[in-house]
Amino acid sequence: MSGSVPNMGVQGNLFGPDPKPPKHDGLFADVAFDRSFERTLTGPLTYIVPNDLRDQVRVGQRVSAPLGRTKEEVGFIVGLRTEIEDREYRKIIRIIDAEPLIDDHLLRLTEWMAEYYLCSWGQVLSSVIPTCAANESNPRGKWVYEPNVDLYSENQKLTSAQIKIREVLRQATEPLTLKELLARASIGSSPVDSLVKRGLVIKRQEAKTGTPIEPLDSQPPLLTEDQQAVFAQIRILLNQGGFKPILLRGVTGSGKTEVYLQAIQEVLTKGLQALVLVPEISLTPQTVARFQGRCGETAVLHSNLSPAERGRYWRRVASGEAGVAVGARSAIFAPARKLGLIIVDEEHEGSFKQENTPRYHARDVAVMRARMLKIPVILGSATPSLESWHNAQKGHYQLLEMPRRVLNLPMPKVDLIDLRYQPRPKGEPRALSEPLAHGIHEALKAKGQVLLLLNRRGWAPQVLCPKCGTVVHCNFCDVPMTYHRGENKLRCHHCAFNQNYEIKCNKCATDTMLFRGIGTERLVEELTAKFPGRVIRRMDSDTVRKPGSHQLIQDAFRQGLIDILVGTQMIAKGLDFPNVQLVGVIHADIGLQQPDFRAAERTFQLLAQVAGRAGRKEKNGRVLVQTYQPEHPSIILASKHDFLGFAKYELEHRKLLGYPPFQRMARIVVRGLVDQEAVDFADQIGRMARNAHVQESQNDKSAFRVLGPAPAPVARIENHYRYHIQFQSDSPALLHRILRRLGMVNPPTARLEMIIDVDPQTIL
């Protein structure tokens, strides 16, 4: 495609063909815009580079160019060329960046992402570059004021208020905010504004610096036998060079992080850089400090940074000042020019999958980036994803294992508590069975700490009327509202809608409502009543909203200031608490109730990970798991720490049904404000998919299956009705060919949206 204008012809040429537009000699730029794949644009547009910009233009810069009839849009230059077909082209208006924001390698990587995840190249480019890296002059920090010493003169005519302001600024040791300046000068803001207009006071934005992290000066410990064997293999692969995908399976507490650190140091000695991806929840100041202490200058890239901080770290990585970049999902795009190693810790984590466009999986992008650069990539986990495990079993990944904990500590003993046979107290339901309550008492008596997992927040997951049976639902989503007692509000955990709790039923006016189920808030109340005098805290998304609050709770627990820590899945992963003697799981089968083929895998991983928090030092640990389904394989095998047994069972089950990793999967979700419009469009897409397969099957006999359309498990979110269609095939090429055809279909109305998700991690 090109950014050309239609040739309207020459009016006088009535009987012959229109003359061809003159051939342009010069430089042309291919520009990718942040435009939806589903809306006509499938590739870059071509523009003329004006003569006055030819010496400045480079691939990777942003430019402003006309798009449509009159609109001016910002896009990325993805290619330059001098040979072009005959037609008329529009001109680039201006160049935005003095230097390219992205190099050739990342350009190729983002092009692959656009092709694989079926979105526009411009969408990918816009999402991978931090705003502040693209605009260093606007760091979005606080506004500060300082005197313009170059224009200072005693003879300037100033009012008494202006003189006072100037003297306050001259005496200040650093620039002042407006609030600080007005407080010190004891005046209003008008004199400040007049001084700024005259140029006598400089007003500028100051980049946020955040809290500095002191590196931990730690010497490398003596490696265990397992660590030595694994690191020896990794060192060989690093020295050999080339693309080497490694799956490192190490039980919880086996010391995978130390292996990462040794591998990074090996890379740094060669003058190369390393990139480490961790789940957002694991990205603590202690983690960063550990990398800084061992590996020197470390850049941190994650969503909680201010734009200024993120941009500053981005530039340090690009310049080579930072030898190591550590971050969450989007850190995979760190602009390391001399990358020698990529590490993905807890590679099974679902948070590595982005749920909006571009819907990429950072683990898979990491493998592709390593392949393009011909460097090793390490995927680490105690409970690898079944896709990665299958790749290792097929020989696509090299499998390295650490089956024992550091110091040969035993894995904690896990006991299952069958809730079907536990006494049911009268009145309000109780979260703690008698065996679990006794276990907590014994652990506290021995001066140990307790970790309790309940993957439901709030006080009660449902509120219902005992007379008519009505469950209070969200006004905008087809999900029950959760009661939060501390606020006395009902909240929707999908769209954040909330309302005050009313005792009276809205349907039948009964003045008594019942609470069904237990959340973390209610569990803390029960614990407080049962263990008076003990310090009990909870850690879920309701209690860690403020920046740094998550870290404060972790630090307090690690220092022994908290006796019992209650939390959702965020307490289960990657955290090292040395004094935890008991881990309790309140309802182990919550996740099994979800209509998702990955439910069993996620349940096993969560139980295995949280069980690994117990007994990580010299003291033995114990795990008590409450469940209504103690016979379920994911629960039985997690209690035995038997990943191999679970992988064998689950892979056999997946193979029968044609689920990943045996077939590739994609999903289309149609969302619409009008239910019937969404139904009709989803039906149209389903018919087109089946027709496309009939046509493709003439040349490609690969297995292909279309399921749906059907209402999504959560059929309405934010007042949008949702229908989904599921695609499975053992041929990725066939799957992508059909999806590309469907992706070119425009919804008939702006009230409809079509979402394509390749390799979905959830089908809710």
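Just so it is clear, the model here is predicted, and its values are computed rather than measured. Numbering follows the first chain given and starts at 1. Heads up, when I say rigid core I mean the largest set of C-alphas that superpose within 1.5 Å between the two forms. First, how it differs from the form predicted together with adenosine-5'-diphosphate (ADP).
- Residue displacement note: residue 192 has its CA displaced by at least 2 Å between these two forms (rigid core superposed).
- A movement of the C-alpha atom of residue 167 reaching 2 angstroms or beyond is seen between these two forms when the two forms are aligned on their rigid core.
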The other form holds:
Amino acid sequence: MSGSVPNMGVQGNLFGPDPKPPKHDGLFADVAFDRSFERTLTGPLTYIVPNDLRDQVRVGQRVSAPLGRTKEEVGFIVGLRTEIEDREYRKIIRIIDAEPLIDDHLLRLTEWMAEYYLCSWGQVLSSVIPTCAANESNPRGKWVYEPNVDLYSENQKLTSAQIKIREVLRQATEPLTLKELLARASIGSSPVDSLVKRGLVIKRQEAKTGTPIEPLDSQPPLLTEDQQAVFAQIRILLNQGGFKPILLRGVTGSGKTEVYLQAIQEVLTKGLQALVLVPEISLTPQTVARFQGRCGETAVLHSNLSPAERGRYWRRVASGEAGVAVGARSAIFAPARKLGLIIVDEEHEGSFKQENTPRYHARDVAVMRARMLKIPVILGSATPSLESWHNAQKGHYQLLEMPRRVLNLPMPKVDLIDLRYQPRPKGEPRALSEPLAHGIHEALKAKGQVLLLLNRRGWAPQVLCPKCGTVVHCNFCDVPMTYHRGENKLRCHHCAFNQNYEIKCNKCATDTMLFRGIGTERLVEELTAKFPGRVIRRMDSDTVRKPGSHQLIQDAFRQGLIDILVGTQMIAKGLDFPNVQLVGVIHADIGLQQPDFRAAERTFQLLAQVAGRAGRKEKNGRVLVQTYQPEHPSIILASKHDFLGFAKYELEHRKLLGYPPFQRMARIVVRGLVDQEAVDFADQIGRMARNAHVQESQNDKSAFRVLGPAPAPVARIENHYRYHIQFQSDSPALLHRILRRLGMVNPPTARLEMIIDVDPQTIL
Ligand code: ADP
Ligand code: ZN
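Let's see the other form, the form predicted together with adenosine-5'-diphosphate (ADP), since the form predicted on its own is already up.
Next comes the full complex, and the chain you just saw is listed first.
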């Protein structure tokens, strides 16, 4: 073994023989792999750096090394050292990246994440660092094919397949990718290659994917009184320096974006960078253009980027050429080296939480990043999360408020429509009550646009047999199938399972089925019948599957080409449409039925946010909310735009039950293909948790409780039986100590999986 020459230096002789001379002399690398076993606290593994790699090896690079019985696996170097304990080590095989992919600060941040979210450091690193950041190659788009028209002639000797290809390409309006070409010509790829070789078809790589966005050259408006006051405060905090968490609560339409822009400009003039997190859906070209117009080069990071584009933006941020990075959740890891400010817009948004390992909350990571860098972080929202609000109340965050809308616009008036007292016509169920239908009619007559929120996609959420009462369920999940009429299919909304719709009960063979409930698709049908000649469109995850398609709908709506836009919660988020005269909520209580302690908070936020889409340019915006529970505090208080009232009400409730923000919560989900195995393992974890607490409680008397195990609210997903255990404690440290012990338990069979979710956002 190399590197094992005993270190018998002069120093050793001066002070007598070393008690135990270190066996190794050389360089060692700690390598973190994308494997969950490190959750068991073994941490990164140490390897010998072979002599020929010594002068290339750096912390933050990826390397390949043997792992367990695997010959080669890629991991990140997270540390280099010379002193190590005396045992056998394996060697690094090769270095993958010439340059480190991550700097020391981001390494520390990801290390904290691994510890806090109880996963391995390697899992965090491989999830958050785009490996394409390493490729210096020019960002290029996809390979496409087009006909070489100069060489076209009728009497070329071609096979029938080649003729077909040529014709498909000639008829195509734009160059085709190989996949598109083969699908249209329904042939294999070899005739394509020979055409390319003969020069009859041109194969080239497109310059770049995506359309570049023109920066919007805009002058800052005169700030409103509220904006001025808030900006003055932010400026003071920016100039003071240091970790300054700020909660900016500004009602919908109070002009928060303008405050962000000015704060960023302030940071840029100091030669520093800024990072802005927004929910994916608000990452519109308009927003980006605004940032670019005012803040110069802005890197845009979202989930639809090609790896090459992502890599390019990543490097522009790392080199400092882009002063600002705007993006969704994962943009929190943008490698800005001179970060002066982080902004999290719509900080209450659930989409900031990642629902697979590492299960991090980007807002919380943002606060931690700001704390490590000792810089300010602004969390903005009209309806702050109760966690952030509580932090502000306790003085951990500085609270800044903008209680009024810009241009003296009033908050829109919200009226509740009590569905219990609305006449119910016979026959087909109806989504629109008389007052709502009337409201839509009035708004359209006044040349306004209408937004309708229905948080349920598909045509009907349930299909049932009128004879035996059987509801059609997914074959793999414990949930009813949703009927989608456009494609005449039943779809599971929890997994990919779908089947063609058959008008026949599979239990009793009755050949009429009933559709229960109304989804967005069915609502569009009702509207089309009721408002003939109007342009009605739908925006939900079914209609925005293709990258860029929600942009198309948003643009069409903004340009006034759509009269009525129906959508799920997607339409409620941070969009600024000037001409919305009516916002209608079809069924405000849908979310309240969820078995989740955040149901009331989410309902309040959704209603307050969607209401905030009305009347953003003119004074006559109004909101109509249909509900069966008009006395529910979430609904009443949202209708009065009363965040303070809601926070007070809900916090009292949470305090009573020991829920966040008063106590910390974590959740373990055990899932397995065999029900009994899952039950047994969940029971074992539950017992271990209680035992661990008995032991820990000798030194730490903090409140702690374990609930469960119990079947999860959705007891089976993708054929996996699910059991969950919930933990609450007022000591995050105690909670973590106990979870860490549980994290060391390996499931007895490979058919079982244990998921630890710290600060869970959903408990379904
Ligand atoms: P919020 O995010 O607080 O809901 P936005 O930042 O979207 O609000 O701003 C709402 C609208 O008001 C936008 O159209 C914006 O251009 C406009 N606006 C912002 N500040 C001002 C101002 N000081 N004067 C006039 N219009 C403004
Ligand atoms: Zn399913």
